[in-house]
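To begin, one chain is listed below as structure tokens, in the form predicted on its own.
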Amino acid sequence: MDLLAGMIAKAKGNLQRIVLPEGLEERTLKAADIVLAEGIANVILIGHKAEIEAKAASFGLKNIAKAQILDPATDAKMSTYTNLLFDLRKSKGMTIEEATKLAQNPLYLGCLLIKNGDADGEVAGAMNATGNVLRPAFQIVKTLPGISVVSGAFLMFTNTPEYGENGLLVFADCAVSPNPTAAELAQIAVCTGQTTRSIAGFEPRIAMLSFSSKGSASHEFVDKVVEATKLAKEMAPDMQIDGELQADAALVPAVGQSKAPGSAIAGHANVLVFPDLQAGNIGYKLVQRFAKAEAVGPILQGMAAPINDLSRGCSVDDIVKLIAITANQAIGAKK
């Protein structure tokens, strides 16, 4: 897990402002305390100041005083955030009264801080469903230029150093988009390549997965992956991308040479892009359980600023890691 140590060191060297909307959630507070103690990021907690401080004290937390606490009921900039939300959504029929009410919602307020330049990234989801986290993100922060789909990547730390980068692979999409079109799958591939560069720190070799390798099967599902591969190469000519490839052809040199002779990716992939969410979600969980791999993520990709969604079953350590990852995404986005 040297990579995670490296990400933490990078975050410490370039402190980012990470907003945590769930300011009263126990694991979130404990993670914030660790992040502040270790100097991993500047933390913004949303909630009533007295309640947050009382809860932190009840848990014996010593560093929450270092956090910025934004109370929606009293903060002087709430009118700024309300007007920003109204301007962004009035064309969709939002009234100023609705904007005033929604701006009080911590998940909306966190995104408004980012949009207004008052925060660099957000981590939420310990007590909110994914849809509730992503809805304000789509409405306020929106996606990157040229990107219409958000996806979720996992860093897969396996015990098989012969695969990927000494056992580390990046899987996507395993979390968000159920059935991407060819164009969306191409976007997922390129975004995953960018995540690999900014977070994993190595050059991506991207395999577009299918049940076919280079025309070994004929089906509309295969056609989608072939088209996605073509579009991804056009979107990112500086990235190594190939497909369609079966998983063994992507990972095992001898199989890759047999099934896709001449491919620079076959047998050497370190990024696996799955054709749909069913395959991606099943695939990462099988590797996680059978291979006893550590799956870190999902790392959300495609947003105009880093906003990451936690599992509601997450641990304190999971939140600390995702804050460090979010900080690294923010650093990468500014380059």
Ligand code: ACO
Given for the second form:
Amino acid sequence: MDLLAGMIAKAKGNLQRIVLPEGLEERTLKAADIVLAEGIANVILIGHKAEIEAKAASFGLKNIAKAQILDPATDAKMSTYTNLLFDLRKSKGMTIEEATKLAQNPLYLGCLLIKNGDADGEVAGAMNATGNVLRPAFQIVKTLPGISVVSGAFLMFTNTPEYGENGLLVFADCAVSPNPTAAELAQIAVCTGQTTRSIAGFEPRIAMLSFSSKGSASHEFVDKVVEATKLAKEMAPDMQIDGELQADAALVPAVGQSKAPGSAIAGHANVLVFPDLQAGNIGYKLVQRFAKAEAVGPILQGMAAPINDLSRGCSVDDIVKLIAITANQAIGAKK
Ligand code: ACO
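Given the form predicted on its own above, I would also like to look at the protein as it appears in the form predicted together with acetyl coenzyme *A (ACO).
In what comes next, the whole complex appears, and the chain from above leads the way.
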């Protein structure tokens, strides 16, 4: 995959500090070893130092010695992280005792490092459910200015070059927000356009998907997509966005021309924004299975710093890829 090779090269040229809270997890350690050996990122592992070192030695991982290891039991900055968490959450009722306990949780600590400027991004989830990875990220790192909703995009590498960008499309939201409002859906569209530019590396042509094309059906679900399209265009006048479109009208030129004549996107979309998480999650999995597409993601977007969640079934290679993607997001965020 040329795109990934490009991302790895970019990450090597501008090393970012990526925190891996699951420092004792076997695949995570093996991925960290590869990332350090190849110089893709600086790695911060969270966990008991002697235990991490013993585990690395038992797997024959020589490069873990280059990682920064943050041991919550002994780290000199723990009181800084605890106070930061308390300050961020006291208005929500958190006590200092609760903050002291939660700051020891590696998933909270990883986010506190980022918030304190001690790390540039995080990859976690090899042994934690999505909600447990996302909740501290939402509470501590929070969203970008002007964005209130985090979402998850997938790069879909299909074998159908007639669609998207030579077969590559970006789908969202497939991972995070179950039922976005029209305003949130507009944000998801704009964030996906930005991810497309910074990670997929092409100019987005965004289709706002529905079961209706340009008024062919009327329903409150369609109204939401129509409203989201209008709001997204206002938010990002420099982005090509159109809707509401059915998936075939978005992708197939002849269908696009007949269902949405005059639309510059219809028949030529390379970004598909789904109306809710059920559609997005089901949609990407169907394309992955039936079209044998490689689905890379979810790439979380809208967060103030990049944090990405692994599937618990991930491979070592998946983790290395996601670290490279996260590093690229961090580089993009600093521009
Ligand atoms: N974007 C930004 N902030 C959010 C979002 C969001 N999408 N959702 C919740 N938050 C914030 C809230 O504002 C709140 O902040 P506050 O405490 O500062 O007020 C905090 O996060 C907690 O909010 P809750 O509503 O209590 O959220 P909860 O913790 O219950 O759930 C979660 C959040 C876990 C992400 C939930 O939306 C979820 O489970 N989403 C689906 C994830 C999933 O299972 N995806 C499919 C699998 S992934 C795959 O297949 C690739």
